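One chain is shown next in structure tokens, namely the form predicted alone.
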Amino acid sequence: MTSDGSRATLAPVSIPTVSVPGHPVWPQLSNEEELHLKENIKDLLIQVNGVLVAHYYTDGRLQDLADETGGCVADSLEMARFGTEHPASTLVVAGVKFMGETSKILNNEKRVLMPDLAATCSLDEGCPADQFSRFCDQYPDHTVVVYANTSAEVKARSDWVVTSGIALPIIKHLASQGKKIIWGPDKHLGNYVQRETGAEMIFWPGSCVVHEEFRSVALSRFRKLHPEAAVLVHPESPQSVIEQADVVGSTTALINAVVSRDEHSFIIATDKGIFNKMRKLAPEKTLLEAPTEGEGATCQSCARCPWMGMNSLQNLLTTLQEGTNEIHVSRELAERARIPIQRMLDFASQMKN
């Protein structure tokens, strides 16, 4: 039982060990080399009738190129939604594999390419569709809600797909209907949502290797060094970190907070790739990285997703030249996975009205 009397349970399952790669090290590019790469990519995008969509956590040069070419820099859902509305027949997704799959699910008639198909996600890898489906089968009276950071197969097994930006209102809505919920795969986001809504939930025990690294003791010390700074935290972070936040929210919400809040300094607990967009929108603000394990420690993520780091100008060019790294989702699977995604989109649309 939680402190407010509602029930929250961690799923009694063993998730696979996720092998976290080292951070990719790409050759340094001179200004001339970078410009040459970008010009070649721009030409190829025109040739293939393509548009580049990039996540906030990718390399800033990719984000800038997406903006320069009329593409999109956004969170995973907006990336896919942008692809639906854009007339391009080829979507080039700079991000991780589930983002490419989501784009393909919503745009099954379009070609979806990625710089590197090995760019995955610890949440996706830690929630195999067969295991998750068997777990859900044990609770047939529960509504299955999954985070967008999951495979097409897991989405197809769900009743609802949510992003961090809309998870709270959707779970609150389901709780008001007396629904019991299976939540997967991020346990920290699930716990946050449960605390805020009081819903009865069972959690799949996954986590993000980036946000898992933030530490409350280190953050507390850092806040004392920067008492003027507002603390912005993504809800995939541990509860003890979330409890110190001035703002808890999705990537888009954190960017908006930097722009709109009166503070001039911000301590930010999410992947530092987001700083690129923040600096463009609020160049006068001071952005500080929230600490992970503390000074002198080693860690696997250090607030930078190693899989996002697999995206580069170099392999983006190769993908466009060779037409490789195409995302495939069968039409039948896409149709099933689209149902819970569309349910979320319809809910979001109703919220605006």
Ligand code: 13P
Contents of the next structure:
Amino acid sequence: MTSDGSRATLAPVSIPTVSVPGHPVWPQLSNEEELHLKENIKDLLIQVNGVLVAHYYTDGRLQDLADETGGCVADSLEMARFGTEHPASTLVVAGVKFMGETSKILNNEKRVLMPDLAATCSLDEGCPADQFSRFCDQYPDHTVVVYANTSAEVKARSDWVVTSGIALPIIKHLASQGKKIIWGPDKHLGNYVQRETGAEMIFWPGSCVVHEEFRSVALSRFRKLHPEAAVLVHPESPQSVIEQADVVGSTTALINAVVSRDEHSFIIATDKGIFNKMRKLAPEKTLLEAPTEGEGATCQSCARCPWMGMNSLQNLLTTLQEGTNEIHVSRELAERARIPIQRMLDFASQMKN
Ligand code: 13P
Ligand code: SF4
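Now the other one: the form predicted in complex with the named molecule, given that the block above is the form predicted alone.
Shown next: the complete complex, the earlier chain at its head.
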């Protein structure tokens, strides 16, 4: 047992320090400029036979544009699935690099563009493939399950890829077969999954710089000020925050909770970008940001992913105009990385039936 009461076995590895960029500052746009940019992007999407796939954490204007142009705004599981089902020959992925790579792995014949290839993720950065592979080699009798927030090379070293939307049923399934699991890279999500399933798991010690900043003491104080509010938490958050949640789930699960639950107020512990979709779907509800870092403190992210913030209308237009920022994954690597991703997608479609 660890000091926080979980049965976590953290891998005895030292992971690289991730350097977190500042939040990009984009020039203010007048209404006319915004309209002009959007019209140009719409024209170019048609010209290149492209479709825009955006994550819920990106700028609300990108999300709206994806919706308006027949693209999709989704969690990482649905983003992966959407690209495989849409006939467009160019997938334009507004999100972070692992999302573009997953699209490319699943659609090697399509062109995948991103507004900024430097938009990465602390989980991906903190899990270098060579170190992770050496770690896995020490436990040859374990099944390797990696979170989607990883590089193509790390996926290729795994048996299963999961997203937060499907981690619980997949680990339950593996545990029911008596499998011992190596989990990487998010220790908080891994710990949560282990608490819920009782699976035997060893963890790579990575974390998300955004969700790690939610603070449990500040949250319990905040809940006292808003006793009527339901607490919604993404499972990349620390255990002490998850324990205060009414709902723990993927970005889609949290949005569905705002729409379907009876409460009128919600305290939300995930990236603020998600408020855009929540406000659209449930304009009558009150959405409150869960506290990060405590009063007066400076925080690295303040519940805004700096890498997601690298996506804007401006660099989306440039990417489409110049065809730059294309994601490349070699055919050989894509073939290996595709196997564990496809396993997840097949499992997801079996669950639906
Ligand atoms: P979802 O799959 O829940 O959208 O999460 C992706 C992510 O990066 C959360 O930080
Ligand atoms: Fe990665 Fe966290 Fe940003 Fe999600 S919010 S992309 S896990 S750094």
